[in-house]
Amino acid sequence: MNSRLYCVIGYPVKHSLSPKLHNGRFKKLKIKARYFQEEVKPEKLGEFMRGFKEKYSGANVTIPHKEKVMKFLDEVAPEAKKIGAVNVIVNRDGKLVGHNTDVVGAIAALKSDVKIIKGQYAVILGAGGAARAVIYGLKNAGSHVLILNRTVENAEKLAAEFDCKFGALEDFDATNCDILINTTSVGMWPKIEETPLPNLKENLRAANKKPVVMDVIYRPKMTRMLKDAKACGCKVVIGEKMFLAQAAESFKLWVGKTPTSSGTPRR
C-alpha cells in the first residue's frame, strides 16, 4: 500500500510546523501517510491545485490563499461557504472538499482564557481568511465585532458580510476593547520585530484597559503584539492553541481519527 501524501498550501510557508505534527501523528498512529510543505505563489495557485486531485489526499491551506483556493474545489463544507474561506481539503475519491476549522481553533483557544464571549467587544486586525474564520466564530458566540485593517476598504466589505463595524488599523483605541486578536501575519517570523500595532502599549495604558490579547501567529510564540499586552498586564493568547486546536480537526477530517496526542511538535 502506498502512503497517502498530504501538505500545507502557503506563500510563505517555511514557518510552518504542520509538517512534523502530522508526520508525527501518523507515525503515532502507524498511518501510511506523509506530510509536505508545499510554496505556492499567488499567480501559481490555479497551476498547483490542477494537479492536486492526482497526487494528494488533503491539503493545510494557509497565507493568502484560503479565500481563492475555494475556487479550484468541487465542494466547500456549508460552514465554510459561510466564512468565505478554507482552511482544510480533503480529497474524497477525486472530489475536492473544502472545510474550515480555523473557527472552531480560534474559539477554542479564547476559551481557554475567556469565560465569557457573549457581550463582549472583540477588536479584529485584518481583514483575510483567519479573519473571516475568527469573526464568523465570535458572531456567533454573541461578541460585538470591530474590523481595522490597513487597507480600509476590505476592512468595510468583510463588515457589510458579517454586519460588524470598521475602521483602519491606525483608529484603534483600547477604550471600549474587551478582546484584541491579530489576525495579519505582522510579527510572524523572522520578521518577529514588527507589530501591527506599534502604540499598543501607550494605548492600552492611556485608556486604562487590560483586555485579553490574542495572536493566530505561533511562530514566534510570543509575538511583538503579545508582549507589548503581557507587559501592560493583559491576559495573552498565544497562536499555537488555534493552530493545535484546527490541527486537531484537520487530522480528523482526513484520517476519521482524533489524534490521541494534541502536543507541540519540536521546532
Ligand code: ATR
The other form holds:
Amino acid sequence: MNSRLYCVIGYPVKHSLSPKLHNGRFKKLKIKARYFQEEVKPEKLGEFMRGFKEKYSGANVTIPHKEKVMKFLDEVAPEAKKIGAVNVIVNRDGKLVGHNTDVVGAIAALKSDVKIIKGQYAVILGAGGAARAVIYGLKNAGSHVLILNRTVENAEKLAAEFDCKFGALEDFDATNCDILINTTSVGMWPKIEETPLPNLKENLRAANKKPVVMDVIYRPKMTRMLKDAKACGCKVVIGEKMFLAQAAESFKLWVGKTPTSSGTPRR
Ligand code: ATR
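Complement to the form predicted alone: the form predicted together with the named molecule:
Entire complex below, previous chain first.
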C-alpha cells in the first residue's frame, strides 16, 4: 500500500511545527504516512484545493485559510460550521470533511492553567479563524467577550454573530479583563519584537490588574506580549499548549486513534 499523505496548508507556513510533530507520530506508531507543508497564497487556494482529493488523505489548515477553505469542502462538521472556521480536513473516501479542533485545543490549554468560570471577562485580539474558535469556546463556557481588532468592521461582524462587544486594538483597557488572548499573527516569528498591544505593561500597571494572558502563536514560545504580561505578574499560557492539543485531536480524526496509543491503526 502506498503511504497516505497529509499536509498543512497556510501562508506563511514555514514556521509550522506540524510536519515534524505528525511525521514523528506516524513513525512511532508505524503508520505508513507522510506529512508535508504546502505554502498556498490566498489567491491560489481554489486551484490548490481542486487537486487536493487525489493526493491527500487529510490536512491542517492555518493562517489565513481557515474560513475561506470551507467553500472547497464537501461537508463541514456541525461544530466547525457554528464556529465558521475549519483547521482540519479529512478525506473520507473521496469526500472532504472539515472539522475544528482549535476550539478543543484553546479551551484545553486555558483549563490547564486557569479555572474558567461563568461570568469572566475575556478580551480577544483578532477577528479571524483562530478568533472564531476561541470566542465560541469562551462563550460556551459563559464568558463575556470583547473582540478588539485592527479592522474594526471585522470585529463588528464577529461580535454580531457571537453576541459580543467589539472595538479597536487601541481601545484595550485592562480594568475589565480576566482573560486576554491574542489570536492575531502579530509577534509571530520572524517578527518577534512586535506585539498587538505595545502599551500592555503600562495598561496593566495603571489598572492594577493581572489577567491570565494567552497567545495562540507558538513560535516563539514566549511572544513579546507574553513576556510583557509575565513582567507584570500575570499568569501566561503559551500557544504551544493549544497547538499540541489541537494536533492530537487532528491526528485522532485522521487515523482513528490518539497519538499516544500503540499497536496497529484501525484503518
Ligand atoms: P487565522 O485564520 O489564523 O485567524 P486570519 O483569518 O488571517 O488568520 O486572521 C488574522 C488576524 O490577525 C486578523 O484579525 C487580522 O486583522 P484584520 O482583520 O485587521 O486583517 C490580524 N492581523 C494580521 N496582521 C496584523 C497586523 N499587522 N496588525 C494587527 N492585526 C493583524
